[in-house]
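One chain comes next, on its own, written out as structure tokens in the form predicted alone.
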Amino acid sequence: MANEVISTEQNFLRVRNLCKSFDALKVLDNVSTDIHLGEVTCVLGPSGAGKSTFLRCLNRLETPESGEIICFGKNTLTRDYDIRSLREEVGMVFQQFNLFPLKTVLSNVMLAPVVVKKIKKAEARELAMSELEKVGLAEKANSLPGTLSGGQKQRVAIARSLAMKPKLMLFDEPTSALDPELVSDVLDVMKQLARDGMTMVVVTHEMGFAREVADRILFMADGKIIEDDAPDVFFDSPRTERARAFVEKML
């Protein structure tokens, strides 16, 4: 496996109980379970079910009411813990890039590295390239974000959160912003890195990639997880009748 095993325990992020409102409206509902080493999650479910806040509690984008979230063994949401620890492990790709558009293509991966990390500049600069080619933009590295398309900023987006050398991945439906023919390009650098054994979890509507690359499938609803299953399960035979009608629709 690629990734370095932080303990001897396959669910090395736990989620328990977690709670999240937005003034009356409640996003998160007791919402429960368990990250599994070297897997890949998708969670699925329709608009405003709590998805993406979900996702942004993990790295802690958004503050829970109450509940916990372990992490490599600690509670991220202590008054005393380290949130930059949190995120030099946890890397997050979002809908819209969020590249800084005056720097370019190598300078936004190299970025991090440098401030966070304190790594030499020289060697930010081989990372940066290393994690470039991964993604197929390592001709692009003198480029500005604005003269790429949707496709290659998301890309550098992801070659950016790789060059942190994260356990984990967060997606927040990466492929959302993109027009249908650029979907493919940054699906493929996704397969690619669960086939390297990257631990993931991602926000998706795209029920195909879901099925062929999932290990397991969270169906969220009302800010509740309704179902957790392997993907045969889910799209072929699901449990509830919520779940049902919503794969019904997408597929």
Second form
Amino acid sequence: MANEVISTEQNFLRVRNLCKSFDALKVLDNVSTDIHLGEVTCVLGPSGAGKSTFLRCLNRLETPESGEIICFGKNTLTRDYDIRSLREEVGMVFQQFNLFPLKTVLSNVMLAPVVVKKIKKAEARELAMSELEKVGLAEKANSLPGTLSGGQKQRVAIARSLAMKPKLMLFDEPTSALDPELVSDVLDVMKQLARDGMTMVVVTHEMGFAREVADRILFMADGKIIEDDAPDVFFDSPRTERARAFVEKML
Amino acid sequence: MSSLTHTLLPMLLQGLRLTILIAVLGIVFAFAIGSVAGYALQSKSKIARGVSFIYIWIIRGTPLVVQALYIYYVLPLFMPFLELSSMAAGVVVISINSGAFIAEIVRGALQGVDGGQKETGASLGMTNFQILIHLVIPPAFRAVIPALFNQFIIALKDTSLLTIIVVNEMTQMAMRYSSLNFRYIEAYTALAVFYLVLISVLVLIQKFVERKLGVNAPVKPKLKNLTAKLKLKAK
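Structure of the form predicted in complex with its partner chain (previous: the form predicted alone):
Then the entire complex follows, led off by the chain already shown.
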């Protein structure tokens, strides 16, 4: 039911006045923004800025203390909101890949469609194989995660999320745990996804990727979004001193 | 020699049946009790944690022999319907005693499962129960095997303490035999050998289970996936 609504609306998520603290530390301080369908949003900023926490609030892996995240008129942060139906539509890729180590690559990708969406196994296998082909790892279907390189693991993790046919993909520093020479494999897959029109929110330190692929940059510092720009504006003429210093340091 | 083959061995074999019966039932129930109590220990419910904690505290804080005496002699005084045969009391004692130790093992294994796995399951829309079944129990079960079998071995040996409530298991039979004819050497040597053989069987089962699950080796893909592989090649 939620699917139909989501696919017709432009504003996927409306985030309003999000606040979150860990003990005394204010990690999110009145964060408000919108996530639009079909857009690639890159979240940049120094470490400790609250980027990952912000991302994790979007599918409620982290519960904010106050604020609203509205998904088609419903606040996802209320207790009676069925967060699992939203999570079925929102894929997430983690820095540490988090592949299920005892399951083969194929089983990793098949698991959620079978268990959550109750798709028949044969069907799920085909679906999983086609997602693995997309990330170029079909020949690894029967390997165990332990035998893969970091880049391959992350591509499997992406395929695993895609197998749920999400409307939105969240990436939490997907290349930060990778050896430098493996980063481009993962970024290439993400670029292809973006070209295919996937809505993405990407927390990253890959400035080249952000500049090339993003439709929009959110720059965060001290728990606030302090810039919300098109990439060329952000990289060429940042408006705040904070952002200018950040861009200079990163480029 | 004839009293050994004619009297001792039949007695021990008779005791062996009870020893195996009590040990197997005890281990099965202990595993069930321990799994539930261990899960409760790390659950969010304060009541479940409290109940589990008190159970483990009492059982670990008292000797098995005392527990056996209490269940066999004392409980029926308060609750006549709890008057158990010595064998049934033996099963109960082994179950609740081992269950407490297994609970701690299970709790450790559950808490040892990488939180990122559970989070990933949640992010894919899985329910807590689905996460438990598909993502938590499989690695936890592998982690728990060595400690679990250790506890099974202890449970098996503990059946010998049930002689205190006159369960006719192996040790009881060996004691009875030696008290008739004072042939201590043959009685207790044979008894020891019987236990050694029984526990060796348990150790073999452990090795088999570990190999089956690939606990010590890097996990190998299952054979059933071969078909998928062949299909792939055909493409």
